[in-house]
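The chain below stands alone and is given in structure tokens; this is the form predicted on its own.
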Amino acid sequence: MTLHSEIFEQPERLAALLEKQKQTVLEIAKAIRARNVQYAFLAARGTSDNAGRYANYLWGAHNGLPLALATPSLFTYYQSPPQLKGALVIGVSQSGQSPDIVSVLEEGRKQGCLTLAITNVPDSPLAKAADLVLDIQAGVEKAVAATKTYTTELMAIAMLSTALNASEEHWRELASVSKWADQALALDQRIAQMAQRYRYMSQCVVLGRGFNYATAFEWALKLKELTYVIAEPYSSADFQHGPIAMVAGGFPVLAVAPNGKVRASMQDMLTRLRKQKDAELVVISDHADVLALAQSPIQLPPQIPEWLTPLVCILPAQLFACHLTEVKGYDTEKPRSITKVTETH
């Protein structure tokens, strides 16, 4: 198994998760509704933290559920956990091994909160600390850079949102995700050729907004982990408040801008970057006018509901990072200085 092969496992893994864990998700949603949950309190690190960013937008938009991202150091080093009354306390971790994430769930349980672990290892310390466990069933992920565990975490988060809403329309839309994922992965050879253009890229920014704020962070993380490029993620709104000043002619800007409520805002930003700043644009979108702005356009499958675009947009981004790693002469299987399981305190 290689990073590239694990990227291509994702359509199958997403379809299997939807089929095999739907009943579990429905039971978890029932348990949540039975409690007076006022908000979600989510602890995660790295890639899983980016999945939490998706939950922040999705559960807020579709479920009216506020979400706070935890600061685990308050629970470990500072020994000063906040009051969590009314919270659904969630830990998201591929391995379920990180002691600081486990400590958040342990404190949540101590304070009488309902606790949920979303993990790929259902007998992990994180799972044992939780009242409820959602196994993302991604299978063994050998590559150091997470790919299929990220998208299955997103799928789990989307399934839980749908179960809490009891939305049959959303269940039908979720059933199409694996098909869209397959279509996105068909761009593999085109993206491999595209990566050649960025052989000497040493820095860039990655822009996203709304649901794909998470995608910008995850794409940037993959570039940093694998290619050692200094890749800084921003909301396109935050980017206007100062950081845009660093863009000059030829500066690489990577962007995720599918159709949806924030597409026009993203298009305005990309138009400004191309026409006023002469930026070098790599753009993932399903909108012709947005793609026309890019020197390197990446065409998404059409008709993906905006709330599900993060599950598909990240796939060409993963391929871009994978191929750029090879173009730069690095090993996709052995990124320097990092290991598969990171235990933080």
Given for the second form:
There are 2 protein chains.
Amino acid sequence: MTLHSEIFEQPERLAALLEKQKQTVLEIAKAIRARNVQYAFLAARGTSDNAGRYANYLWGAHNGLPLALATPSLFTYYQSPPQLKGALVIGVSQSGQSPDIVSVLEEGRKQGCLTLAITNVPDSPLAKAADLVLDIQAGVEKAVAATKTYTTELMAIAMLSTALNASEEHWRELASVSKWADQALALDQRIAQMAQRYRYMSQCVVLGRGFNYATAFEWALKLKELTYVIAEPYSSADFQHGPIAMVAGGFPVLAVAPNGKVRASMQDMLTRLRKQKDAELVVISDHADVLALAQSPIQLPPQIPEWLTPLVCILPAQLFACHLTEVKGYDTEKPRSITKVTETH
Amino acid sequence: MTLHSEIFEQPERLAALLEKQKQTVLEIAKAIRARNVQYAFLAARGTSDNAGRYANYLWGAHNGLPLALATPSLFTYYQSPPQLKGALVIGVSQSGQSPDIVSVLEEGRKQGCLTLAITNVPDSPLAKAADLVLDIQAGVEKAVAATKTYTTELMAIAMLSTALNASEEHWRELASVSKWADQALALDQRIAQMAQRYRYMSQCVVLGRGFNYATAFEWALKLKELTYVIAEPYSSADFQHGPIAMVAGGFPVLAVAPNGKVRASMQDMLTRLRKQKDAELVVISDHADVLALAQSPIQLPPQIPEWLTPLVCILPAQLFACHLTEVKGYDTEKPRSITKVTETH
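To test you: the structure above is the form predicted on its own. What is the structure of the form predicted in complex with another copy of the chain?
Now the full complex is given, and it begins with the chain already shown.
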């Protein structure tokens, strides 16, 4: 099955990207530092937009760089793009083909901003519209549901953060990602078994916070694309401001809660969901007390630095979505209604 | 019922806000113009975050002002706020009390940025942390589900846009909002009848685009808070990049598609959903062909300028959520698990 084998390509692709593109990333960082960049303005859709959510937290926390997620329709339908002075304009797209994302970069360049394309197709329209191109080198992605291009986009974002900080410690930590990814994939058979329990799940929410807000969105997207489960992602804080009302006994809540600064806040929410609301919990974590709250605990390899957990946490989540698709009797290779390259305006 | 009566207060509250706060808004606009503001950095949660989504499109389209939605956990849990040079830092909160939103403004002020609070409580911690305060004057909101504070937040955002542009035409258009709101509320009985059909709806998606992306989010939030329906909001473009796979025959899709620049794109999506996927459509629009696609059409008053449609479209959506709550046998005044003021960190 192509989806499953592409999920298993990830440790190798991540290692190769880190090795082969480090020099390019250092040059991109140099070009960025040479400009008076005050914030990043990032355009993406779908899986790539979720990678953008990681950039929002990582570049904010590690690089002090605020990030605005673009609203592409302002550039296309409304034809009234904002003034982008001071912005580094970034487009993230596997195919580099969606016209609305390309138009954001074209406008950024027209306004004299520095522009960067993060893409799997270095001769795509998106790459051609950009001053700087970061090729994620994931190889051709055949499965409709994106997996290896998501994690390589995250790796590209993490490498750029590291290059901007010139942090040798972070480069060293990045070198272990491929090994952790391998360890996470060893959960494959256990997750295949676990997915049985969710054969008749039709809806769920997916919680994550901080760096793993992105992971919650991407896990939910894989479930929607592949299993047709209505899966809605939230930060645990936004969830508390209203949507928690939906949860009644047995309601399934999937959560990404590894060690780190937001772990205690996630643990409080999961404790409340389990003890007071009798929710059903599927939890990805490396923390024993958090895992103990879940009917379905998914144990991460230990000692991953918090900023890199999104690159590893998504792997068991991808496996969960992949196996649940089969358990539900659907075709992982032919999700209904969607195509590999979606062109929106 | 308090919720229903607060929904009906909106025409009056909107008119009063426009009249009483115009001078304050002009002064705020003057203070903003005196600074070298390159983008807005806005922090909010829940309903107020949806008002921020409107600001994202409106200020982008009418004022050329890019907007970044803040990630408050960077300011609280991670304690590594981004460098906000060049930003106008804005907090939007009905109560003005959530510590994470207050901390974003405090940090903005510390970094020397101009700060603005948009709130219903002008002596709240949020207001005290801000250089500029825009009091939305909605009166005490007793219902747990926010309605009048959402539309007055939108009005405050629209007034600020108009003041920044010094557009007399836009001030004139704003003066009609209260009348359109009145006309929209006349749909009350029809919507109460319509809600019967959705007695057993347990999940749905809510689509909107451009200015009404915010409306889709806010409609979905009211449904989640009050009716416990799993309601997931999307722009029609993001929906196409994956989640459309969830839709099978009879799947309910709620949509906000008034006349304007994105109407044709919404109409294409709704046509596909109805004709190819046999979806169930509830549609708010003022366009006959769009309404004709819906099993449950909700007709807006005619001739509302597109930029002001979010202030009117949300009213029938609020009524729909309110009546559906009663139809399902729940209490509109006591949604489970949520409180009026949610304090997140």
